[in-house]
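For reference, the chain that follows is the form predicted on its own, supplied as structure tokens.
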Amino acid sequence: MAEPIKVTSQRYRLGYHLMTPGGWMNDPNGFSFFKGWYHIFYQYYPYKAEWGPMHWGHARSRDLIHWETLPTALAPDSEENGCFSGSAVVYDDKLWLIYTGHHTPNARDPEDFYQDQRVAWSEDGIHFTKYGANPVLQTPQDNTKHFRDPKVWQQDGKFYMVLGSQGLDHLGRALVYSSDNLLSWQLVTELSKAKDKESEGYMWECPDFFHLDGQDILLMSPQGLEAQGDLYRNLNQTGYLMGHVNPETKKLERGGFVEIDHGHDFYATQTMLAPDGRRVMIAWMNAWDSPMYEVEDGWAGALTLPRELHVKSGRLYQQPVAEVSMLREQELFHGAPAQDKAYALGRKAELQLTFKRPAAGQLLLLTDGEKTLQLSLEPDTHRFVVNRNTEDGERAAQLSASDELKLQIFLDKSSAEIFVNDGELTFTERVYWQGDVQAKVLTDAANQAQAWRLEAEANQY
């Protein structure tokens, strides 16, 4: 049996973001809470730092911040060529995994595949048994072969599943099924469908459906959107449709697609309802077109910080969960920052800044002397711009006018997560810092700054 790949260098290993112990990671799966532990699973290939036959990696946490890596939860068997993305739900004192079985009958043609939905369960949250009569749901006749990523929740005594799908017209859509026991599923509705390929995509991956602050929200990752100015600059996007489900048709009456993060490195979200009622989201902190320089070190990919979601002014806001404050080890500085003065942050830090409005122009430069990240706000247009000194380095989005501009930035050894005005905008970036980072405020409009050094090794592998 092949041995899992080993990490050969720590140069880009993150301090407080979840990674694999070695090998490839993409989509988060099975985000859940079971018997006192938060659980996160993820798409995982343990044998190379590249995408391969998908397994489910697994970690657990008491606090959403410090993660302990557990044994691989799912691996492909003779019935499957991959255990693709899915979710988890607690039922009958067991933790159930609902995932997509990926099948390639012709090994020489990876595009010759079909997909179905399968289940496994665990009594201890560590060791999982696949259901002997899988699959529990097969691809419907009015669908192409793209039929994956089940997200299951329980409501009013029934289970519901939202699935990513592509209709025979080659437009993305989300289907909803129901079940009494997780083993037998019936179609409820086509919840929503792309209006056209260019603006809403030919396939909807990783759907998630929930009610929050009076709104029904379908969160998903559409494929095939064409770039429109600052919008849709990555190969594939992640965002949401917001509205209300019509009680008669069961369809989502909604507005247009809205990107949820505007950085280079964000895809495949999944949320959970925490025991205290918070809607918490996590995502893959990479994208399919991202360069991953850690590959040569035996690993690839990471997950974002968990983020709490709220609806405000008709859009989704996201903020790091309150538990991130546990990472703070030492305050680095606190007070009014001087313009153009370099403030040392190290490799793992949290930085908070406030600016008097109308602050505009160049605001902040983060640099290690080689890699840079510059933040700007264009006057009059309120276009917020993030620039990293890489090819295709600019990402931007429209910011609402306000009396104050607030930034909260989390730096790790090869990443930066930027929250603007309490999460109205976010930008998630992999930045492969080569050394300690310094922050330089580029305007005299900043009136407050605070920074902390963060815990160096928060996770156990």
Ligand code: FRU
Given for the second form:
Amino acid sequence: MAEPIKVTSQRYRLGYHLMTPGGWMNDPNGFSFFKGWYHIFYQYYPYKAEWGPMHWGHARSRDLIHWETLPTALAPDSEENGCFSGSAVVYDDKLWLIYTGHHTPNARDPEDFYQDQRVAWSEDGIHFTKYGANPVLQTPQDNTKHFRDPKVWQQDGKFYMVLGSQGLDHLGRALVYSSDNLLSWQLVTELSKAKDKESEGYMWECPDFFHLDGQDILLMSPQGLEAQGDLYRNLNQTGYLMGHVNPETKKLERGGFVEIDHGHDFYATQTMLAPDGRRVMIAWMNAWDSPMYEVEDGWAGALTLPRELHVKSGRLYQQPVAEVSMLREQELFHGAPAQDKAYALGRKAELQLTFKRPAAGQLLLLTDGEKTLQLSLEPDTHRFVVNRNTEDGERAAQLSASDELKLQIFLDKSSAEIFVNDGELTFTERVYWQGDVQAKVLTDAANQAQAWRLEAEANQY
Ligand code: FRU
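Same protein, different form: I have the form predicted on its own, so give me the form predicted in complex with the ligand.
Now the complete complex, all chains and molecules, led by this one.
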């Protein structure tokens, strides 16, 4: 048996974002709460810092912030070439995992694959047993081979599953199935389908469906959108369709696709309903087309901070969960910041700034002398710009008008998460800082700044 790969350098290891103990990570999976613990699983390849036959890595937490890595929950068996993305649900005092079996019967051609849906369960939330009669759901006739990423929830005494799928017309769509026992599933509806490939994609990965603040929301990661100005600049996007399910047709009557994060490094979201009713979302803090310099060090990929979702003015807003304030170890400064003065943040910090509107032009520079992140707001168009000064380093989005501009920024050893105006816009970036970071406010319109040094090692590996 091969040995899991070991991490060879700490230079980019994150302080409070969850990573693998070594090896590759992509999508978060199975975000759930069971017997007093939050659980998160993730697409994991333990043997190399690159994508390979997918396992499910696993960690648990009492508070959504401090994670303890647990043994690998799922590994591909002789019937599977990968345990692809899926979700978890509590039923009958057990934690059930519902995942996609990925199969490549022709070893010479990885593109010759099929996918089906499978289950496993655990009584202790640590050791999982796969169901002996898997799969529980096979690809329907009117579908291509793309049929994956089940997200299951319980509602009115039944289980429902939303699945990422591609119809025979090569458009992305979300199918909904229902079940009484998680083992036998019936199709309920094609909930929604892409209008066309260019604007809504040829395949929808990692769908998630929930009701929030009076709206029905289908969150998903479409593939194949074409860049249009500031929109859809990454290889694949993540975003949502918002509206209402028509009770007769069972279709989502909805508006167009809206991107949920505007940074370079954000993909494959998953939400969970916390015991206190909050809708909490987490995502892969990378993207398929983004460079990952930690690969040289024996690991790859991380998850974002958990973010609480709300609908406001017809849009999804994201805020870091309140528990994030537990990470604050020491206040670094507090008060009105002087223009162009450098404030030391270190490598793991939270920075909050408020500006008078219309503050516009250059707002903030974060720099370690080598790597930079520059934030600005264009005065008339309200175009909010984040530039990481790499090739194709700029990302931008439209901010609505308001009297005040608020920024909340989380720096970690090789990342930055930026929340603008209480989460109206977010930008998630991997920035491979080479040293301590300083913040320079580039305008005299900032009223308030506050910063904290954050806990250096919040997770156990
Ligand atoms: C999304 C994705 C999923 C799939 C998984 C495989 O990033 O492509 O659709 O289940 O990754 O690792």
